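The chain below stands alone, shown as structure tokens; this is the form predicted alone.
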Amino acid sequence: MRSLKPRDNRAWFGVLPVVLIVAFSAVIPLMTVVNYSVQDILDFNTRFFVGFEWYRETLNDPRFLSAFVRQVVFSGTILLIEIPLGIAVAKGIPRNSKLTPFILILLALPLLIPWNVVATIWQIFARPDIGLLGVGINALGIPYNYATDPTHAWITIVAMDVWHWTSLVALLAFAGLTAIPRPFYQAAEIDGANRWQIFRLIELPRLRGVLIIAILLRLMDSFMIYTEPFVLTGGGPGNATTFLSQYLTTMAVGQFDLGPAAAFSVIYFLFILLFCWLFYSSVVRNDDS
């Protein structure tokens, strides 16, 4: 039977400040960018409506398409490395040890370092003349130089991102593992399950929630990467490590093409939103089936 008790909607007033803050910090700037994306801005006082011309130009720009492919390859690569590696690190952390807090603190340290500092550390660390990594690799007979070889630049950026962000996945996975009740493991031991069966049938299903969060965070963040490759390689050698954010910055700041840059930004935003929605929808669909 439906309750006749009147609803108390006063709680919405507590949400109102958050809505206003989000509107001011996200919606209004987004609408401004959308407005610029349909105009040809010659100067601050002269502009003409051009419709979807900048969108068509961006989608047909080979530089945009190549940067987009590099971005997708980079994001896919780091997810394939960081997610399994983070789970492996989390499983290696003792749960009931006096050393556990210190291990967790050490894992969290890379996450506290600003992005530009991380890039500067790796810029020095990987230099082939004075960097410990660069000198060590060259001492093994491998001619390593991330400043001149596109493959070496890619490997260095991927290694830097893995070093910086695998800790986030590990900490999330460790939190998920510690939330699994002990009786599940005891029942598996009685049934004679091995480690792989315990991981596949007990741990992995219960890590689904935290792994979804980890993948979404890393996917969105990797699509917005800018500071690290800009400081480390400047987008080079050539355009080998020029991702979408760097190309957009060059267009908006370096060339002051506000109209095309605004259309680029909207397409960029929609791509990130689409990828996250497709991933989340596929996970939810698998849960319901």
Contents of the next structure:
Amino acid sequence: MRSLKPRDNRAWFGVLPVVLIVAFSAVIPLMTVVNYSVQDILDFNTRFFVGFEWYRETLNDPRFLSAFVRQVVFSGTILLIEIPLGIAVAKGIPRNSKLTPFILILLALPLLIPWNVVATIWQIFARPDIGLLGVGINALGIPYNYATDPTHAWITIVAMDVWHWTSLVALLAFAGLTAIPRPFYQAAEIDGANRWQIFRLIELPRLRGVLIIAILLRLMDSFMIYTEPFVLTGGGPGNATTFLSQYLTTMAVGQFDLGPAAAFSVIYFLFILLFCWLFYSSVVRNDDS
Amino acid sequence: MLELTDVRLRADAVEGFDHVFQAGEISVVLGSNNAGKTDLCRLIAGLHTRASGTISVDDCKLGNLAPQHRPVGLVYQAFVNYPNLTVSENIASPMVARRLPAVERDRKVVELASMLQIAEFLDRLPHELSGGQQQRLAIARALAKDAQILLLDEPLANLDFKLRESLENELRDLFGKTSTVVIYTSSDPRDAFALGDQILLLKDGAKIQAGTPIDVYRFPESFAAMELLAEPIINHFESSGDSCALRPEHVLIGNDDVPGNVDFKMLVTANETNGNDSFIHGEVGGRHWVVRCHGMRAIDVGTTIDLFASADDVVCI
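The structure above corresponds to the form predicted alone; please give the structure of the form predicted in complex with its partner chain next.
After this comes the whole thing, all chains and molecules, with the earlier chain placed first.
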């Protein structure tokens, strides 16, 4: 049976502002980049169409590949540390104490500091000559110097990221934990479940939603990390802490290779999209089974 | 047999009360919100609570025994199951904690699931069940502990009323056959009549009366006890210096000269109906009264009507 209501397409006008904003903030810039990525740009008036040449070149570039591997290792490492640590911190926050708001504010502080300031703080903090951390570690007899030793540089960047972002995971997990009704804990107590079982059977499943958000946010953010290693180590020593974004910037702004840099950007973008999609869809598929 | 001695449901209670719950009976604990029903359940289960008192099961004091070592199962108003365990794993969970052999566990799971009519969902997760099925699962879990005492803390309050009625009937059949002490808390007097072999009335953390539902209904010891078993309120009046009260269903509309009956005049202020029953609100002697009568009925607001009641139904305290 046909609907008696006349069709009214005017509702599309309501969507128009969103379409316009998305067009200018995402679609048009992205299309510009795609356009650049298939051309060899000598100057703004001299361009050649080169097809997928830059893509081929980027994917075969050993510097891109090593930066990519570094990036994956970095994101994997900080996720493996920040997610469990964030949950542990959240479990340690008292629920209904007078102290709770202060603890939450204290936890939120690192999140409010601008990224370059965070990096500067750590740069000074970890300096082996004047920094509290650097001098302290050296005083223990360990010749720590993040500017010369790649391993030390890595540890410092990971430590900085953990310090900066674990709070986010902790705050999300805390919100998730407080949403669990008390009867769940009492039922587990009556069943004789121990603390690990309570965590595994009640808290973890109930934290699932917020943890998915936390992992996605941290995955995307850490994959795009730029400011902190740029300020702290400048990508060094050597290329030890040069991540994708920094290599890209060198290419686009430093060497003005617009074509290859554009191809790089598109690949970079697709990888982030792919990782998030893989993670999200595997999680959602688990829900269905 | 579950024996409570010197129970104080509130920290500031002046004196405690004693009560005995018999095995093989369903005891309905009736009280309004915040009367202490949940505190009573927690006290018996050994959970953290402000209530205090001595609890003994078959003359054996429970003392400070931890919840998992008490012979107690508990079902909540909220549907509490382990979210990522299947129905069968959920039912098995208390038995796993007690390290029962797997064969016996499986047998028991099937038995309980078919008893509570969730046998066809054994491989599903709790969130894939309807509300009524989730609560059946919670009851099966509580029964799986093989507890001598089963506490049901307003278990059907979150279900719609048709489901409540059918589950209520099932529960009565289910628990009627066991030798378990079943304690069922509720704020609805209908539950007391539908389920209760015995009822215990609580108000402000104190026991106000106990007995069979019919006895408590017919011979309330206080207006508070009468109020708990009345719907919606009781009608107070003074008779030769005594405080008296009548239930809404015992007040009839009309003028009757039979000796021994009592008569009133009521100014009608409002009408309410649910189809089955109608509630006529009004004022008698400056007090708010409600008359409950059968079927759909409405009386013009502002009219004054005659009421009467049998003297047998008048409760004077």
